[in-house]
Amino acid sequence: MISDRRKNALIFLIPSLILLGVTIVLPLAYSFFISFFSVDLKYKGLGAFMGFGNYASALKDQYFMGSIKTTVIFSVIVVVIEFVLGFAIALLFNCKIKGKNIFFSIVIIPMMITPVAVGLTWRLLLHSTLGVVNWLLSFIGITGHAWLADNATALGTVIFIDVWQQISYMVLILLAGLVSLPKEPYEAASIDGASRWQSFKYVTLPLMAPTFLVAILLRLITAFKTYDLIYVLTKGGPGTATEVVSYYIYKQAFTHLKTSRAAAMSFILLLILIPVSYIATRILRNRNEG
């Protein structure tokens, strides 16, 4: 028999479960279903049954595999830079410094701006002839450069812009972890004569390990799904220099109208992300149990 308490809980959960089913489960199920057919938006119906043909053709697609490579490079670099700089900034904010609230407000401003607005703003700033960046560089004798139109600089420029916007997200997570650390281990280390560096190395870093893992995991997943910034800044160009997997999937679905193929690629992307999430979760759980 179900208790009255559980019945009441189920009653309150049902609307949320229905909403999740309509907005998440049904679209996922439909996408998975059509990934086994040859759905093309130019024609009606599901088309021919392809089995795993769409998945096989996606894995043989050199541009799709290249977009995965670009995504991995982009994600790893931005996460590493944002983590290192974010932790350094979080450590500064965790100290008693004058004007900390003002500096903190400045740091979190980029995170409050939508990626589309960020992309449009930086496109104007980095314009090869009319941009402020090249105009300022001209004062120190550096000629203007097409930062987003050159194969050598396009990906690096996008990485810089992403770090500029997303580093505040990393700062917030790491600062929350630092603020929540217990005081007792530091007091014990001080009594034992530990220096600041020793306290940081043997107390702060081990205690922050779970927060590090959560911050890196969340940021890695969001970086792997980056789309809007690429769309606004470069549209995957020049050539395929900045074509990440999310944007390539978008092109397959809405430019080439290959809906089934795009669905198959989306689930390949999902299969890449699931093991990363699972491994990180297991490591975090084992560390907490230990």
Contents of the next structure:
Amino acid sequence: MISDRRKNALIFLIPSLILLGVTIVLPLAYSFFISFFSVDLKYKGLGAFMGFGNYASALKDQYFMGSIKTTVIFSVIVVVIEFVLGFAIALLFNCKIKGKNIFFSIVIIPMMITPVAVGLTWRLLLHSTLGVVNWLLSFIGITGHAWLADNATALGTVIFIDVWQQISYMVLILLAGLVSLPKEPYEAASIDGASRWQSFKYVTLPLMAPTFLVAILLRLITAFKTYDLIYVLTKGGPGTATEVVSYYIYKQAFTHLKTSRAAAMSFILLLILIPVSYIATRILRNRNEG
Amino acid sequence: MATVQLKNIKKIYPHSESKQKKGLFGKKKDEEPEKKHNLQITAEGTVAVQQFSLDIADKEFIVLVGPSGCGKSTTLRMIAGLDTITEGELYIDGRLVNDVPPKGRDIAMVFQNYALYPHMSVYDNMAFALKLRKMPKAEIDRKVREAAEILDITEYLDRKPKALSGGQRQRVAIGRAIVREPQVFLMDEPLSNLDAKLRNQMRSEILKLRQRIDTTFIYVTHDQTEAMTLGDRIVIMRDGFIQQIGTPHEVYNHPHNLFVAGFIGTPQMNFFQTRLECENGEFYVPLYGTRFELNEKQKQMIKERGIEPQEITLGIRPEHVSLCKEGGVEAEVDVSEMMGSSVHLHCSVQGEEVVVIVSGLELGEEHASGFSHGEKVRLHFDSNVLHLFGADEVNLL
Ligand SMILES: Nc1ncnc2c1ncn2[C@@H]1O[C@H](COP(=O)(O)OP(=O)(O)OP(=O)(O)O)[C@@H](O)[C@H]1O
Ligand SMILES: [Mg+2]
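Now that we've seen the form predicted on its own, could you pull up the form predicted in complex with its partner chain?
Everything in the complex follows now, all chains and molecules, and the chain you saw is the first one.
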């Protein structure tokens, strides 16, 4: 009976399995395979077998390690700001306010624009001589700052733009969590004599804890993989100020044509992300069972 | 310790906004229209409670009863401050509290759906209100453990509500209320999920609690025994209206109308369609060829109130019908329910059902285990305890 059902299920799954296989598993397996060789797009063929040579050299590559550091700084700051601000916005949207739907649509808009468009838009806005931002700032006496070209402000500016775009994602997850909170405990709390602040502290926060973790971890993973925004805004510059790991790997593969090195680096990145996503799925599963 | 006064309270639930998208992702509200019974529906919405006036004395135990959906919980929630009062005035301890949030009303409540804090252990659920009051830890601990002992949930103190059965959760909900010493206790069917034995036990615990804390109680229940044994006064509701307010004795012996008569008492009162007749100035009620003479008190009242002969519904409680050897009315047994100390006989008399309670003492040898289907019996109706309801369903006497 059960094996019959499984057989049937398998038949229906085959098309999507093939599709996934061709588009995800095969490239993944192939890149894993070539990460052990010395593949260089300038030359034909697999090149020499390197064992873990590519991995070793990646770990010794100070620019690679530097890009990981930049990524960590970028991701942590972005997620912290988005979380704090996003939760505040979500709390506002969870109240009864007039015109909520309109504001909500506005908050959601940035999320629906592709990062490349966002990047281009902001590059124009921030243009040092022609941009609206500097024009506005000139009224309060700040003139001609090249936000994205200055070592001191480049990463901060990129972070600002990423927050601007991605915060709606955070708002959405947290708001979904808030909306689905049971309302009975709040009634009980008000009977028990809790003030609004106490309800928030003793009921909302603990009940939201799993949602917090999931939102933070999911966003951490996507922040770690940020690539397109950097590509459009700064190309990792000035110098390596905004060079995040995805962009660095891209450069290895398509500028320096060191395909197998890039593959090895990608797998190192994957190794960093797996535990994070494992924890996230564990929490999600626990919550669904509870 | 407080009086509670409700003055012409009315609650209208506005028409649901489900058509205008509700919440994020058009989330469905859980209390969307189930069955609306016969609640009045106006332009503003569903009228769940209306014309509710009641003066509750200090330390009184009031029980609200009525069929499902009649507005008991709504009334309680308005007193608690969880639902807004659409119209009317609510005073607690002489203070108008219509706009006072629950926190400022000094009440404790047992919720019908328990409303436990899912993330807190049983202990913390019960201790929460005390912690908010900054009570010393040792005292909190003493009170929580004492309540847990009373409710027999000591062994679950470390568990989360999720890991408890319905009855256990309900006891935690009671525990959360009784660790406090509020001005008013509100309890919404606090014993509904307990087994019979536990329910009896908890009922007496509530009586003890009342003696100990000695405060005002407002208690909602479906259970007649609870209503009768606990209440100083009982409020019977139907479709948002109060039907009768009275002591257990009053509502049982002098039901104000047909609804109350049918609602209070199990098995239900027997009803017969008949007439109030008058012959030579003497009132009587004919039933199955016999004549019920009214007693002196009843005749007096009929005279005083100037009641005319008319179509009536005659009500006689099953315990006021007895079996007799001869005379009376012939009946045939349909069902015989053995209740232990007594037997409930469902008989048919000329096609109508009459329920009779026969106590064990009257059963005799041959009927020790009840009656069999189709057996012929003779019924005697006790005319001293008749209830006469007029065409408007109101008790004539
Ligand atoms: N939020 C609401 N919106 C609209 N109607 C409601 C709402 N809450 C309750 N009602 C309606 O008001 C009426 C009274 O409900 P209430 O919960 O007070 O009944 P109850 O007497 O406590 O019933 P039960 O014995 O089943 O608990 C019901 O008909 C119900 O459908
Ligand atoms: Mg109810």
